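Here you get one chain, nothing else, as structure tokens; it is the form predicted alone.
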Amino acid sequence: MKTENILVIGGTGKTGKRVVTRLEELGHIVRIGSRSASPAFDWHQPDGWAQALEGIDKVYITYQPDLAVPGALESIEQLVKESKRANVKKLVILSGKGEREAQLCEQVIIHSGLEYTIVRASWFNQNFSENFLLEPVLEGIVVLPQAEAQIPWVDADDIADVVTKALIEDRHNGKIYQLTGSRTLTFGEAVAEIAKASNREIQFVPVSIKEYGDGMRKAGVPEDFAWLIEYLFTEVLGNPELAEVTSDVEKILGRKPIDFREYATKVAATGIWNTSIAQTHE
């Protein structure tokens, strides 16, 4: 197999994080595309970005925070442009199943030149365990809208396999893939996957978009994440396509997705949810 010189944008992430180590054991180079990097990659500023995308063959986007938040369009574009300069071959980008604003940013990598893949994933599991909904799991109270949403949670293992595949193998370019569990969840249920697995009490209360949304501004949350965590809620839990689950996951991987429990059970046995380990750690 040919050694590739590969960008991990978002190398530090949930997915970017995984992708590396993947793309190292089977003895790619990999460079992380991270602030704290050498060189170093930040979305906001693009003078950099050369400097980052020199000698890349194969890029790995994931924007931060989301992919539908304003200017994340205008970024794409530009590092698209930069992409092109630097004579890289191919992108993969992670981007949202369900988030319409999201499908513009991809048009631009379809419409690049570039070989590409589109890997859109419904909400992860690591939600729960690496990212905002681990503080509320600890405390052991659990307090979101839309308590009705079925989810496909996928893990980001699985994403993280699929991508490396897309970036190594030429069958995957041109493609557009829906990544999700075998199943839906809704949070109540997920959060007593979580209860069950961690042998613990956690309370799942359902509340209205506005509660929510007043709760976080009252909790001093910034601006720019209130205003995604909002429209995480109402435009993509709203939108009937991201219920839907798909066999794209065990069509690539030759495999059936991880299930919730499954990850549930995985995490409950390194102690992460054990609030007295937790406390030790603050």
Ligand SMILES: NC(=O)c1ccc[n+]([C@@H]2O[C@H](COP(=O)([O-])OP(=O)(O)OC[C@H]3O[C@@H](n4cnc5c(N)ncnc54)[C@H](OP(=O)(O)O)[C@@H]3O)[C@@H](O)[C@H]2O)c1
Contents of the next structure:
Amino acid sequence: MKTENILVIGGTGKTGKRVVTRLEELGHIVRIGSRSASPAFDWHQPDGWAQALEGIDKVYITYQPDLAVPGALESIEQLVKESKRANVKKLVILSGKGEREAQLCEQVIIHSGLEYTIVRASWFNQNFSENFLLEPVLEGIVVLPQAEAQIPWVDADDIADVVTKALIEDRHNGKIYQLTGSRTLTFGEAVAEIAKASNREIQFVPVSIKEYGDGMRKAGVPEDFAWLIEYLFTEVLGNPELAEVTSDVEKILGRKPIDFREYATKVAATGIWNTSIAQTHE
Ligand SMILES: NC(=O)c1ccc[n+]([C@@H]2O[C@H](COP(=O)([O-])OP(=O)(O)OC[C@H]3O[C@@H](n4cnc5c(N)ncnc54)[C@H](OP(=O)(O)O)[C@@H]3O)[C@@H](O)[C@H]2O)c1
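Follow the form predicted alone with the form predicted in complex with the ligand, if you could.
Now the complete complex, all chains and molecules, led by this one.
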């Protein structure tokens, strides 16, 4: 097998760190792209990108915080230019399933002239353990809008397995994959699975999007983050395409996707859902 030099942007994040582990296990040379890496890669400091791309064959792109935010399209266009200048051969980008705005960024990759794979993922299971839903779970009360939304949760380990293959196998060139789990769960059902797996009482309280937005602002959540969360709840969760279950994980990996229950059981065993909020803030 040929050893590749691969830049993983967001390489310490939810999918990036898992991709890094897999690529290193396979013997590839991995460079992490993040603000704290050396050389640093910051989406807001394009001057540093040439250094991060030097000698790189392939790039896994996760955009922070989301491909739908203002400025994302220009950043992806600039990254494509810099990648071509650095003789990068292939780009694999993480996009959102049911997220129409992200598709503008996908088009930039598709028309880049470089090899590419687009990986559109549904909402991650890990939002409950490594992202903004961890704190409400620890507080024992999860207050969210779109209580009726049917979400085909996907596991970050499945995404990482697919992305790793997309990076190293040519048969994924030019493909658009849509990754989901094999069933949908509402927020309430997902919270109930977590409560059962962690043997705790966790309440789910449905609210309107307006109430949720007002609550975030009252709690001092920065306006750009509040805007993004409202966008995701309105546009992505409100898009009926999101609920569709696909078989792409199984087609690519030759096995069933990780089920939400399996995820919840595994995370519960680590004890992170039994830590009190006071301890997480220490
Ligand atoms: N969560 C979901 O349910 C979901 C579903 C579908 C698609 N997505 C997409 O997934 C993408 C995020 O992927 P992820 O969840 O794997 O990553 P993540 O966990 O959100 O990313 C964290 C990583 O990004 C780096 N980072 C943060 N800000 C940065 C900046 N300004 N410049 C460069 N690096 C930065 C962090 O390192 P430093 O702090 O050191 O910079 C860290 O390595 C988003 O585009 C989102 O739209 C998410």
